[in-house]
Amino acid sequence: MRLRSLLFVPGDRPDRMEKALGLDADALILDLEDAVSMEAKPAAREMTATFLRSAKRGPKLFVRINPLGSGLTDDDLEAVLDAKPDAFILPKAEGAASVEALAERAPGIPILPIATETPAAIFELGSYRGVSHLILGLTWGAEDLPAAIGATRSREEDGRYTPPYEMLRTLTLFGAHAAGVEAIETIYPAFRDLDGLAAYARRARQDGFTGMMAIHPAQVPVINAAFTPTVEELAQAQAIVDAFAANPGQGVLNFGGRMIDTPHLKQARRVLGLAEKPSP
């Protein structure tokens, strides 16, 4: 499943959800969750539900539930577990416990945690790669936690996290990839700056997130830009891959210049499987 790209929508917004499907986002995150007032949420239980039943194209269909101990999980399962959405994302997880409390009561469907947004969730983010058969991803925020802890903000004056969030960031990364699952990179809150996120999806990238949530939909064709490879590193890539096919059993080789070894090969190869990987 290719998920550069994953649109939070308002489960209490139907139009908004059919016009994302003529979107290129990969998956789109119905929220039921901090996007609906509480006096909203058993409307928009009904119309994510019905939603769901009736959206037979387009991107993967993803439900934000209200997390666990939130005394409103069981509803929104109720609503929209018939309607199998393709997987749910669990906010302010806590670890393999979280998902496993989860998955008893939604067997078949995997979960996407969001991974640090209570001060216990960080000491548990190594135990995702027990569960990973039963998630698909792992993200990160850092919206909820500042508040759980009294900090004043989460980013300096130029945008950039503060170190304790950005060490979340990196341990959410190895995290996901310690499971052997889909990394991704948390929202970027500024819709209107389109430059501004080209670069942090970019970085996000390079940093080995594999996609990014999306609040906007002008965000979509960005994110999907940066996570998707140019045709100058496929080219890169497929000489490196190449370049050992032609001489086997060698582990280092000179390449354009410069020494190549086994790393660089598998580099090359997630490369190219990343354009080889479907649409949804």
The other form holds:
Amino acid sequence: MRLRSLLFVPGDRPDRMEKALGLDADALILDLEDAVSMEAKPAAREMTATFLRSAKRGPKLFVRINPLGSGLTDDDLEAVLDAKPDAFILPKAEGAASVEALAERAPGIPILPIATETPAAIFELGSYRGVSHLILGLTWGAEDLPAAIGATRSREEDGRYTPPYEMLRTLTLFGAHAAGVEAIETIYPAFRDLDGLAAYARRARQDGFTGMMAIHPAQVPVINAAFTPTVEELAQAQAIVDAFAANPGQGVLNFGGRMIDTPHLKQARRVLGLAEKPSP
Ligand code: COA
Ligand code: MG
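Would you mind giving the form predicted in complex with ligand COA, to go alongside the form predicted alone above?
All chains and molecules follow, beginning with the one already shown.
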């Protein structure tokens, strides 16, 4: 499954769900958590289940349930389980134990934990290796943890993360790759700033993230483009593969004045593989 862009849609907005089907998002995240007020939760559950049953084409359909321990999860699962979402997003996840707890109640449905939303969660970021068969990726957030610890910000004035959040982003990246699952970058909240988003998403892929969450339709094509290799990248990767093929038995080569060896070949194959991977 190719997961470049995952678009959030509030679970109580069927009009927006319908619209989101026609975008080029790889997945929609129908949200029952933070985008839905407490009063609207019952209606959102019903609307989300109805939409899951009716939408037969297009993107994968994921549901973000409320956190384990919120007292809301039982009702969320009861409403949407039969409608068979393609995955559950688990907010405020706290490592392998919370994944196992959800998997027991929702057998067979893959999980995408949001892995950095509580202080305790941070110390579990390495534990997802043990449940890699239950998760399809790992993602992170920079909004809930500051609120949980009384921090007043997670970003500098210019949009860069403060050091604690830069660290969480990095730990999520390596936690995902250690588990062998997709590394999904967090949202870019300034949804009108598409140039800023393009630069941010490009950096995410350069760092090793494989996809990113979105909150607005305009963000989807920008994210898809950032996580798709360019013509130049593909040509470069092909040239590296060809160079090794032309020199059988050689582990290191002079590639136009630059040394290339096994990691370069591995990366070139990965880039070519990305281009071949079909969308879901
Ligand atoms: N999914 C589908 N359609 C969306 C959408 C979304 N997430 N966000 C906006 N749209 C649609 C609007 O319905 C509107 O359609 P129209 O032109 O046919 O009326 C169009 O895109 C433009 O919307 P716009 O006016 O630019 O945005 P807004 O001010 O109405 O809404 C947000 C801004 C942030 C409230 C909205 O984008 C949103 O709800 N995003 C998801 C938030 C979320 O789920 N957060 C939880 C996780 S962080
Ligand atoms: Mg949140």
